[in-house]
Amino acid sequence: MFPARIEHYARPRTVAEALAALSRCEPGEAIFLAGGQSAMQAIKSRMLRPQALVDLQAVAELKGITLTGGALTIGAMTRYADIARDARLGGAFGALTDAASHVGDRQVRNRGTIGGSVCWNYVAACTPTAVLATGGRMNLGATSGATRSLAADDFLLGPLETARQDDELLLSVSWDAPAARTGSAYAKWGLVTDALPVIGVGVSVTQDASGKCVQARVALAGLAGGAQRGPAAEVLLMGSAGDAATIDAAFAALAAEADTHSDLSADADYRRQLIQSLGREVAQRAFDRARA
């Protein structure tokens, strides 16, 4: 396989020079590049055709992982591998760090980025379906100096689709610091320890003093759809403790109401039962974390 010929490739150290090379650009001519792991084969099967890239890997200040006040910002060029082995990203914060510790191999984990991967947003992505569980915000700049900032559910359109227009480039990806005794969880099956998951389940969860479940998010990988919200299961998990019965019982509806498909992965019928089997574990592991 051999790309379409490029005609520039800019290589900038600050986010100001990676706009001012896309600004030189037209329209759609111009991609960033993140960590690579998609976007190269996408560009040597001539999926991608761009008649620049913009090489993101020397903006130091599109890298890191931010922790303040129990708020959240990740950079949009943090590699999975960085967030893995963070360990103050656990509780509300666990299924970033499961769908972070399993993304591909070890070789993608240390190059593939989170911003590379919600912008990309392909239809079976572990890390899109962990940011839409857990309420992230995208972060915008576009060549114009405006800034935006947009939530998961809006930002994320589609598989290989999202809100993100021609002039603007992910800065980093942002969590509101979460309620007390709030958890979360992420767990795929793919075919093989290192796949692309089949079916990707990812819950958070928060509790009240009580032990009653007050806010619940869950969302799904795998399907044609892409990662998308699962509503008949919140709206179940909602005022449970996160008891057996409730849980196999939301996951049992969201299975029956999930558009599956069949494919050589897996058949329809399977994969619901994937989500029901995926879905106990992952909001059990969520109520878990959130009391402690």
Given for the second form:
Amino acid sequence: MFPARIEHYARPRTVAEALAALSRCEPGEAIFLAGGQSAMQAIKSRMLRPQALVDLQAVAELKGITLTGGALTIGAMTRYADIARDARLGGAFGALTDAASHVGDRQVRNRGTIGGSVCWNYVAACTPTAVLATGGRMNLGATSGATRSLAADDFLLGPLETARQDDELLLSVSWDAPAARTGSAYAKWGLVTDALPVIGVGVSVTQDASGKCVQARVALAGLAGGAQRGPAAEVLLMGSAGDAATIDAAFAALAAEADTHSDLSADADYRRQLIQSLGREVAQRAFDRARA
Amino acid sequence: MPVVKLTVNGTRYEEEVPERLLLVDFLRERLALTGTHVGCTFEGVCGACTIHLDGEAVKSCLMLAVQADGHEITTIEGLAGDTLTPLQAAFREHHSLQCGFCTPGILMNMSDFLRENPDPSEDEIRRGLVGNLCRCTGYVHIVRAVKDAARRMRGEA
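In place of the form predicted on its own, output the structure of the form predicted together with the partner chain.
The complete assembly is shown below, putting the previous chain first.
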């Protein structure tokens, strides 16, 4: 398979040039190319037939991981490999490295980017779920010069759909400085090692000085609706001591309520089982990181 | 038509290419470097087309030739000098080739892997190989060769 005819290829060096390149095209004619590990599959199979490609590989300001006073910003063009090996990203941001270090395979992690993944928002993908669990914000710039920032909850609309408009470029994903005693984790189960998640679970928790859970976010990957929160587990974790019995109950409740489906990879009951067993493991690890 | 200027296995090339030409097809059909194989053809899951882009293992079927402009590429043809690399020698000794179709991609991926992790465990090697399918299913020999090559490259007997 190879792509349909492409009329124009641009390789801007700055965000301003990237947006200018986009504004020279008719709406919907051009697409931004990040790492291309999903988009190129779609272009080769001709599910996507862009007239123009704006390749972001040379835009240096879209790359890099910045920690300032605990607040984290990851440029949209930062690769999984760079996130996976950043030793500063434990604790509150542990879910991000958990997810990035198990995406696809080495070759994919050497090209694929956080921005590409959240903008593609594939129905079963690790990165959108890890970003949702940790409460990331998406920072967008538009061809008009306007910028806006959206919570992951408002950005991730459903499989292959986000709130990004055709005239917008995702600049970065950012997180406020986490409260003390915050930990997060992510894990998935797939048919082979590091495969797409049949089910993936991300958890972020904060404990107060007495050990009480005062913040809990749970997100799931692998459901037909795409990356989504798991409020049924969150309400039970909140106010608890993060003990094993509460964690069990929280993920039993989420598994019972989750809208799981059956397909060739797993049936609906098996997906419920995975939510429970992965949820237990991930929540335990998130609390361990919060206590560390 | 855009012009790409790139270095492949130490040689500079300057070629006009259509925008939609895949890097793997550029390497195979324009430069006649047919050691880079095409297996799955579009999903990007088989890893047979793995090359080094600026020293890192990537799949050349998930890139356009125009994207490689200004970059340095190494293919399987450029991996060895006058003698086989320790990794290639280990593959020969441990009978890791079998039909040989997946071998170039695996060598390109594992040579980058061993640079990053010179003393890998068997689990780490197996995880490193996830992006390369061997349909002879002879991973036992491949894992053994990678482990042996790592040992030799660390200067152990």
